[in-house]
Amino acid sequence: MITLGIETTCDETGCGIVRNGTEILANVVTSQIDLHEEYGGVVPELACRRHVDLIIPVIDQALSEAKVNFQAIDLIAVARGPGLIGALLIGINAAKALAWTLKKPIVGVNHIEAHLYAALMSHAHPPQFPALGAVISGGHTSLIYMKDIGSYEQIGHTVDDAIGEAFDKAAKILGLPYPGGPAIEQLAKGGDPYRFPLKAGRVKSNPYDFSFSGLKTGVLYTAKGQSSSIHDTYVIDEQGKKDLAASFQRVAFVDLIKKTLSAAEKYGCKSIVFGGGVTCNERLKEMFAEAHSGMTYYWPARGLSLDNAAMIAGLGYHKFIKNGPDTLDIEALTRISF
């Protein structure tokens, strides 16, 4: 079965074509970094306009790279949420138009779930279930108890900023470009990760919830002085910026690692499945390895870590096999609970 997947949850326009849920025939992603970098984050209205311009060319390119035509497509899969409502609607309406015109079945896919499936697509052998899922991206930070593909229970999430969002905001404070994750990682290589005593937030109601807003504020006050604003001048020098980037990165990752490993142990998981753009950070992978947890880690391939449509198509195949098609009246959901 050949599935065409569409991804437009935020600022990447993607079309993926996947055979039988795992064999990627094409995975075309067009980023909008050039559009949003001057603002230090995604501007929803601008993102939607770019999706409108790109959706048809991206679909055409994916078909060309996969060397298939529309008649060869058996299933249409689309990310229905969570995400920006306007962006989601563009992808969903494109998918509906294809399904109706081609008389093909359609399925809506949970974008967060697809990030976890991206790691499964990246390995020849599936993890031992139950497994713990860790979604760490610019829009999401969640710990998910994975009973099987399609059977999940969310056990922790961020109560404010996602970890990738915190990296973006910390980078903006330090005068670094958007997206902030790669810039922070690079700057941190020259810094002392123990110089500044930053702290991650604690959520008393749930030990597996995250809070990164206070950590971000700690970066601001360290860089520009107590009770300062982002427009104030720096009170640290260039080496101080490197040390602050390293300290921020270490504290954020220690918090993530501690809660992830604790949750995996409590829920009897032997494998941890990672998803989301923050998985690109090599220092994070090193710190998980240094923890010597005895867990088996499933990291997504680099091409599947950021928002993409191959993961939408792959998971859509499994959803269709298990539950059958959705109807053409599926709606966009800015939030989806497990």
Ligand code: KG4
Second form
Amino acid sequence: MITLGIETTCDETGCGIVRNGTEILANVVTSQIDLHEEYGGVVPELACRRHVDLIIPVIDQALSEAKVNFQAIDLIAVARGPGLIGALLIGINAAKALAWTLKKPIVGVNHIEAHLYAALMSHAHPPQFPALGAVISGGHTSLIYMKDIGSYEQIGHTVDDAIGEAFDKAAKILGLPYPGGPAIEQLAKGGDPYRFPLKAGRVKSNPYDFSFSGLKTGVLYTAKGQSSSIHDTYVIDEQGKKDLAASFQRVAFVDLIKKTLSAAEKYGCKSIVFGGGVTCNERLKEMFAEAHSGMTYYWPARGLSLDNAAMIAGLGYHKFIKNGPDTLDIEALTRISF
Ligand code: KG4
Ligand code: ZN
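Mind giving me the form predicted in complex with the named molecule, seeing as the form predicted alone was just shown?
All chains and molecules follow, beginning with the one already shown.
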């Protein structure tokens, strides 16, 4: 069964073509980094206009890379949320138009759930359930108790900035390009991760919730002085910036690792399934390995960490097999809870 998946939740326009939920025939993603770079973050209206321009060429390219035509497609899957409303509508309407004209079934999938499925489709064997899911991206930081594929309960999330967003904002403070994650990781390699005593937030009401906005402010005040603003000049030199990038990265990851491992233990999980753009970070993988937790880690394969549509097609296949199709009146959901 061949599924064509569409992803337009934020600033990537993607079309993936996947056979039987795991075999990737094409995974075309057009990033809009060039468009949003000068603003240091995603500008929703610009993202939407770019999706309109790219959606059809991206679908055409995916079909051509997969060497299939529309007639070979059995199912259309689309990310229906969470995401930017205008961006979601473009993908959903493209998917509906395809489903209607080709007379194929359609399924809407949860983008966050698809990030976790990306790690599952990267491995030949499924994890031992229950597993703990950790979605760490530019838009989300969520700990999810996974009873099985499709059966989840959220046990923690960020109360302010997502972890990737904190990397993006810290990078902006340090004068680094967007997206900030890869730039911080690179700069941190030359720095002392113990030089600056930064702190990640603790959320009193739930030990598995996250708060990164204070950490970001800590980076700002260390870089530019107490009570400074982003436009002020630096009070640290170039080595100081490296040390600050390394300290920020270490503190953010120590917080993430501590909460993830303690949640996994409390909920009796033996495996941790990771998803989202921050999983590109090699230092994060090293630090999880150095924790010697005894857990089995499922990281997404290269190309499946950042937003992509192969993960949408893959999860869409499972949803269809389990629950059947959705109707053509599926709507975009800017927020979806598990
Ligand atoms: O999953 P994704 O493509 O988008 C969302 O669904 O949000 O993740 C993008 C995020 C950005 O915030 C980016 O800075 C972060 O992933 N990221 C990284 C790295 N590569 C990308 N964060 C830390 N280290 C990296 N190497
Ligand atoms: Zn994402």
